[in-house]
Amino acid sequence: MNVVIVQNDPAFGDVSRNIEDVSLMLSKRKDPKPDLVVLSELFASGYQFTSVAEAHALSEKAVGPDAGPTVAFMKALSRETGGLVVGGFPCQKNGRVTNAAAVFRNGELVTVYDKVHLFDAENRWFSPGEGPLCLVDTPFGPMGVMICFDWLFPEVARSLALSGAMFIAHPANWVLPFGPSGMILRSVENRIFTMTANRVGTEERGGLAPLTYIGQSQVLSPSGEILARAPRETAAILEVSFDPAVAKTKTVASESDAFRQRRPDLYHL
């Protein structure tokens, strides 16, 4: 499996050319063609939201006549591809604003996941995914999809996994220092691959305090390893092949397994 993660530095509400910066990274690369592209998280929207009427104006309808350019880019891509996209956008549905995620594959869109998990001043613009998680089945075994914050909540990558998901697509627009290390235990304590997409840039609105993100996008395998990690503070594209097989094992050592042996009559949810 062939897959691409894009670290972009979008600026805010420049939609148009967020999108032609990323097209343009893509366009360096060679083939193969990715069987998996990662878009960070609202990557060409911007994140730094004032008001609920600011993410208004920059959302976009998923499907329909209507569907905005950044779907539409996602689709397209996808269509070129031949193969799977995921990407964020501020999605608008039923009246509401959420953070959300499109997946697509071969150039139909698949489903779009709203973040459950809101992080700070998000939770004044948007509004929070009411679920379910997000499993996507692929050619390559089921994708699990999470949203930056999603990642702190160790129960949602434990559920996809549990769920069956071999590996998570994960975009991000991290600025806490933890979330690359945190992210290894995620992948070791599930046995999956993770791939975060996160961004580089700094975004300062409204009399909001500043915020820098931390770039460090990566790719990690079930056993921690770092196949691939992005620079802290420059635009970037990976690009890593791994078997997802893998991780159908989920043996820690030849009498430990990690989910076998797991006691949920023991735990407090």
Second form
There are 2 protein chains.
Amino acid sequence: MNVVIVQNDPAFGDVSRNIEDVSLMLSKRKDPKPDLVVLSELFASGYQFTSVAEAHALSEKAVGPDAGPTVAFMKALSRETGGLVVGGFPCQKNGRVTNAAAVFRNGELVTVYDKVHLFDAENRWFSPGEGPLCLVDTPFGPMGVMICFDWLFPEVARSLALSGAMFIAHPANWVLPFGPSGMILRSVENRIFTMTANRVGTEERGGLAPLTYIGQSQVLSPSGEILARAPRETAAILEVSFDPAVAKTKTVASESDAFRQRRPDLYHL
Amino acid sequence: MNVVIVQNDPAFGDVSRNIEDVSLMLSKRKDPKPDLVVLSELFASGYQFTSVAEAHALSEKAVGPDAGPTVAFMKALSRETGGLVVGGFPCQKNGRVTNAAAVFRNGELVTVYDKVHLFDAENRWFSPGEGPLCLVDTPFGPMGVMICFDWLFPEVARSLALSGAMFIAHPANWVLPFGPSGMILRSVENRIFTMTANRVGTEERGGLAPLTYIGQSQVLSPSGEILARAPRETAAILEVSFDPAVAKTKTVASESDAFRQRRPDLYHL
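Return the structure block for the form predicted in complex with another copy of the chain; the form predicted on its own was the one displayed.
Next comes the full complex, and the chain you just saw is listed first.
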């Protein structure tokens, strides 16, 4: 399975420029038809909203004749590659806006996942997702999707892995420092591949405290190996090939198994 | 709350020497009456057993007139400090042996916890604990106890924290490299203090593959700060003071909460 992770540097609100940037980055990649492309959270809108109105103005419908430009780009990209595309956008739904990720496959929308665990000021602009968690059947096995702060709740990756996810696509806009190393534990404890597409750059809008995104997009193996990691401060593309079937085995050591040794009867969750 | 973490370098099977070593290390500490002393997993017996008979021979009863020397040492230590002592030993119970941790307070045995998630060859010598997970009331708030490999199962620290644990004492004999950084995530995701007492040294017994213990005993804050960390290869004592009440707040950012934002209705665990 060939995956491409795009770490971009969007300018807030300049959707067409940001899409063009990502498109240009992708046009330079070695593999023209990756099986999966993962784009960052809100990769075309930017992240630091300052009002509900702004979130509404940049939100897009995922389907129908009014579907927005970010969604259209992901759809076209997936048709072009013939594979899967996962990327974030502000989703307009029943008059509310969610921090969402769309999954496209070969030109078709597979699903839209609304971020369940909103981070900090996001709670002001976005409605939290009401679930279910996002598990998608793919030709390469079940894929989980989670968005940025979802990762800090161990239940999310755990639930996805226990439900069969062999790899997780993880659009993010990380600002806290724990993500890159913390995700190693998410891969190791669940014995799955994880792919985080983060962004870089700084936003400082509307008198809010500046947000500096920490890059370090990465692809991790079920044994915690860093298969690829992008730099902290510059836009970058990662191209990695792995065999997702490795994630079927939950062996930690020859006589230890991360799943079979669980004792749900003893947990209080 | 003043805590002392002992990272020792035991010689397999030489219980009296190992206890004397720990005793000597403790006698040099600055604070003569720490509120909590955490000792490593199997700190006096050593780790690399090669037969069930060996595990039986080194196992100790935790109570009664036949209580063993390791248990007697921890009991006496807790009487001397007037505080809590947590440390690992092979526990004899109904003809079986468990990989256990005893909790003493001021000369009294509070509880014995049997490790639930056994690592690798431990499955050959020890019976797994049947629970419950170990939560102990202390004058400083509820304390969780887990042993080494228990840490890799996110459910353990999560269950303890959700049940009120403000700090976790974690005797370990880590050989895998993920522990020291991975535990940062355990502290951060649960917003609790964690205290891992690991060991150093190498064991290579009975034709088994050598085990090298990675030290790096540590005390971590709920925000992931490394309050103290021991070296990789040498015995060491850590002395740290912290306010466990910090762990009552589950705030990750001003508008994000690690507990309140949980959505158990959406998890499949």
